[in-house]
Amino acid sequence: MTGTLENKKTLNKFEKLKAEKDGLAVKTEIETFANIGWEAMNPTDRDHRLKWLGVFFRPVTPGKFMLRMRMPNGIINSKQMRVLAEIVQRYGEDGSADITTRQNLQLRGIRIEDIPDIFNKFEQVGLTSVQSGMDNVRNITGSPVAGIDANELYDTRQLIKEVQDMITGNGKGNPEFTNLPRKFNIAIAGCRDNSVHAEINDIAFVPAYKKDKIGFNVLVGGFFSAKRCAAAIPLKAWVEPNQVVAISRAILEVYRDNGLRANRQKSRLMWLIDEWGMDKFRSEVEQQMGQKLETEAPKDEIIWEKRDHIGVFKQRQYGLNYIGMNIPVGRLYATDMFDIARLAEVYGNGEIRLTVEQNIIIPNIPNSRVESFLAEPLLEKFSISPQPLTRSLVSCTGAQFCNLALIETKNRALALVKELEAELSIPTSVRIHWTGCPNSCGQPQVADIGLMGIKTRKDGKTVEGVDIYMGGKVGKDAQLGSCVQKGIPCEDLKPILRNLLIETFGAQPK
C-alpha cells in the first residue's frame, strides 16, 4: 500500500516505526499499558504510536498525557462536555482543556492508568479520539453555525460526519488511512465567510454554484510547517455534495500511495502536487474515483468578511438565537466545562459548538431566555463583548505543556493584550496569533499580527523571543502573511506591538 516508490533504506525514522507496527495496533494494548505504567512502556509505543489513539506523551509533564478529541464540525452536546469535565476534574491543578484551532478539545493532565476507563466513558456518550494525531487526518472543520445560520448555503454537518466516519471506520479506527506520509487537514465550508480558513487545509471544499445548483469548488495543498507554508490552490474541480466523501477518499488514497516519504519535511500533499503538476494530480484523483470531475465553477461564494460569531445572533429557526462567548486563548477548566454544559441544557437544547478562533457558541436559545442567559455569572469570564485584542487572540499550547514550543505562549499572550488594552483605545478588533514554534499550530500566518516563538540573544544570553508576521487575511481574498521582523526578545515586545497598533491599526493612547 505504501513505500512502493522508495527503497526502505531511504525511509525516515517515522516510516520505519510505522512499518514495524501500525499505530492503531496499540488499541489492543491499552489495558497492558495501564497496568505497567508509562515508565515501563516501550518508548516507541509511548512517544509515538499512542498518538494514533489521540494520546500524547508530554516530556515537559512526565506521567501526564494530553488527549486530543475528534469533534466533527466542532459540535458536541452537554452530556459529552460533562464527561470531559469529569475527566479533567480528576487531575486537579494539572487538569484543563484547550479549544484548538481545529474546533476540537485537548485534555491535559491525563494518566495512562486511567485511559481504559476514559475510553469506556467516551464510548458510552459517542466520543472518540481515534486517529487524531501523527500521520492521520485531523479534526474535520466546518462552519460553527452550520444548520442555524440564516444565510448559509449548505449545512455541512452530515457531510463532515460522513467524511470522518469513512476515515476512522465510524470512530473505531480504520487501517486504510492510518499510514499517510504526514498529517492531513480537511475543511468543508457551507457559509459565505470562510469560517474554516479554507486556504490552510490539504483539502478544502468552498461553496460554489454551477447551473443554479450548490456544490463545492475544491482546493488542495494548503499547509504550515517549519520548512514551508503554502496556501491551498484550486484542483480546478467542482463537486456536488454527494461526491464529497468519494473525492476525499480518492485524494487521500492518491496521497497515501504516492506521497513523498523519504524526507519528512517534504511529505505534505503540496510537495506531491509540486512534483507531479496539477494536471497529473487531478487525473490520478479522477482515476482513483473512477469518474471524470466537472470543471470548477467560475466563482465561489466566499464573498463576506470573516465573522467571529461572538455576541447574540438570530438563527434561521424562528424565535431562536445563538450566543457566542469569547474563551480567552481557548483555555477551560473543569468548573468552566460543567458551567458550559449547564448553560447549554438550561437555555438551549444541550448543544455546544467550538470555533477555529478557540471560542464557544451555545445555540437554540429562545428569545424569552436570552436576557437570563446574559445575566449568568460565567459571562463575566467568557464575555460576549470582549475587548478588541482579547476578542481575536489565538494561541497554541506553548511551553507550559508542549515540548516542541520554544516559548510560553498562552499566559504571556493574555497578559500582554490586557496591558495593551489598558493603555490604548483600539477602534477595531485586531487578530493577534501566537505560536510557540515554527510548526505554526497557532497559525501566525493568517493573523493581522502573528508572533512565532524562537530563541534569540540578548546581552549575551539566550532568551525567549518572537519573529513577527503581518499581512495575513481571512475571509474573502484570504492570504498568508509574511515575516516582517525577526529575533525580538519577548521582554522587549510590548512597545513594538504598541507602536504597530498605533501606526497600523488606528489605536490611540488613553
Second form
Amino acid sequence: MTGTLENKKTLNKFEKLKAEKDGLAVKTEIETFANIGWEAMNPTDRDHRLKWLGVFFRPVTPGKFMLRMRMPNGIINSKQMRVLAEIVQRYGEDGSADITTRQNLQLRGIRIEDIPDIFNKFEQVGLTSVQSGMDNVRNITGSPVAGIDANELYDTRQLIKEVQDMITGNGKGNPEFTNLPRKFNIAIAGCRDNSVHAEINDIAFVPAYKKDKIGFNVLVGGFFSAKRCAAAIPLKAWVEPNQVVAISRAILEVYRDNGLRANRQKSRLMWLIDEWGMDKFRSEVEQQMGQKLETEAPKDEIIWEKRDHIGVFKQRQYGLNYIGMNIPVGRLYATDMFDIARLAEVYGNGEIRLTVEQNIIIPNIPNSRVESFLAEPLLEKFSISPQPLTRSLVSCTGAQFCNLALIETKNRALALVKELEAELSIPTSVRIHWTGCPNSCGQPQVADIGLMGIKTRKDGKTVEGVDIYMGGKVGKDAQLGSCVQKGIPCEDLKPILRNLLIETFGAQPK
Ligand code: SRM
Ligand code: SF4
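After the form predicted on its own, can we look at the form predicted in complex with ligand SRM?
To see the whole picture, the full complex is given below, headed by that same chain.
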C-alpha cells in the first residue's frame, strides 16, 4: 500500500518507525503509559507515535506534554471549552491553551498520567485530538462565520465534519489514513473572503458557480516548508458539495499510495504533482473516485478582501449578532476559557468559534444583549476594537515550548507591537506574523510584514534574529509574500519595523 520498491529500500527514520508500528497503535497502550510515566516510556512511542493521538512530548518542558485538538471548522461549544479549561487549570502555572493558525486549540502542561482520564472526558463531550500531528491530516479549516454570514455561499460546517469523520473514523482513529507520506492540510471555503487561506492548503475547496449551482473549484498542493513554499494550483476540477468527501478521500488515497517517501523534505503532495504533472495526477484521482471530474468553473467567488471578524456584526439570522474578540497571540489561560464559555452561554447559544488569526468569535447574541456583553470585564483583556498592530498580530509557538524554534516569538511579538503602538499613530491595521523558524507555522508569507526566526551574528556572537517577508496578500487574488531583508538581530528590529510602518503603511510618529 505504501510506496514503491525503491522507497522501501531507502526508508528514512520516520518511514521506519511507521512501518514498525502504526502510530495509532499506541491508543491501546495509554493506560500503561500513564502507569509507568513519561521517563520509562519507549522513546519512539513517547516522542513520535503519541502524536497520532494529538499528544506531543515537549523536549523544552519534559514531562509536560502539549495536546493538540481537532476543531472542525473551528467550532467548539461552551461545555467542551469548560472541559478543556478544567484540564489546563489542573496544571496551575504550567497550564494554558493556544489558538492555532489552523483554527484549533492546543493545551499545555499535560501529564501523561492524566491522558486516559482526559480522553474519557473528550469522549463524553464529543471532542477528539486523534491524528492531529505527524503524518496525518491536520485540523480542517472553514469560514469562522459559516452558517451565520449573511453573504455566505455555502455553509461548510457539515461538510467539514463529514470529511473529518471520514479521515478519523468518527474521531476514534482510522488506520486507512495514519500512514501518509507527510502532514496534509485541507480547507473548505464557503464565504467570499477566503478566510481560510485556501492557497496554503494541500487541498482547498473554493466556492464557484456552474450555471446556477454552487460547488467548489478544487486547488491542490499548497504548502510551506523550510525548503520550499508553494501556493495551491488548480486541479482543474469543479465538484458539487456532495462530492467533497469522495474527492478528499480519493486524493488522500492517491497521495498515500504514491506520494514520495524517501526524502521527508520532498514528501508533501506538491512534489508528487511535480513529478507526475497535473494531467496524470488528475486522472489518477478520477480513477480512484471511479468517476470523471467536471472541468473547473471559469471563475471562483472569492471576490472580497479578507475580513478579520473583530467587532460586532449582524448575522444572517434576524436580530442576532456575532462578536469577534482579539486574543493577543492566541494565548488563553484557564480563567479566560471559563469566562469565554460563560459569555457564550449567557449571551449566545453556547457556541464559540476560532479563527486562523488566533482570535475568538461568539455568535448568536440577540440585539438586546449586545450592550451588556460589551460591558463585560473580559473585553478589557480581549478587545473588540484593539490597537491596529495587536489587532492582526499572529505568532507561532516559538522557543517557549517548541524545540524547533530558533527564537522566542509570542512574548516578543506582543511586547514589540505595544511599543510601536505607543510611539506611532497607525491608520490601518497591519498584519504582522511571527514564526520561530523556517517551518512557517506562523505563516509569515501571508502577512503584510512576516518575521521568520533565524540565528544571526552580531558583534562576533550568535544572536536571535529574523528575516523579513513582505507582500503577502490575503482574500481575493491572494499571493504569497517573499523575503525582502535577511539576518536582522531581534534587538535591532524595532527601528526597522518603525520605518517600515511609516514609509509603507502611513504611520506617523505621535
Ligand atoms: Fe506547524 C511542525 C506548531 C501550523 C508547518 N508545528 C510543528 C510542531 C509540531 C513542531 C514540534 O514538534 O514542536 C510545532 C508544535 C509546537 C508547539 O508546541 O506548539 C508546530 N504549527 C504549529 C502551530 C501550533 C503554530 C501556532 O502557534 O498556531 C499550528 C498548529 C495548527 C494545528 O492546529 O494543527 C501550526 N505548521 C502550521 C502551518 C500553518 C497552516 O497550516 O496554515 C504550517 C505551514 C503550512 C503547511 O504545513 O504547509 C506548519 N509545522 C510546519 C512544518 C513544516 C512542514 C513541512 O512540510 O516541512 C513543521 C515541521 C515538520 O512537519 O517537519 C511543523
Ligand atoms: Fe515551532 Fe518553527 Fe513551527 Fe514556530 S514555526 S511552532 S518555532 S516549528
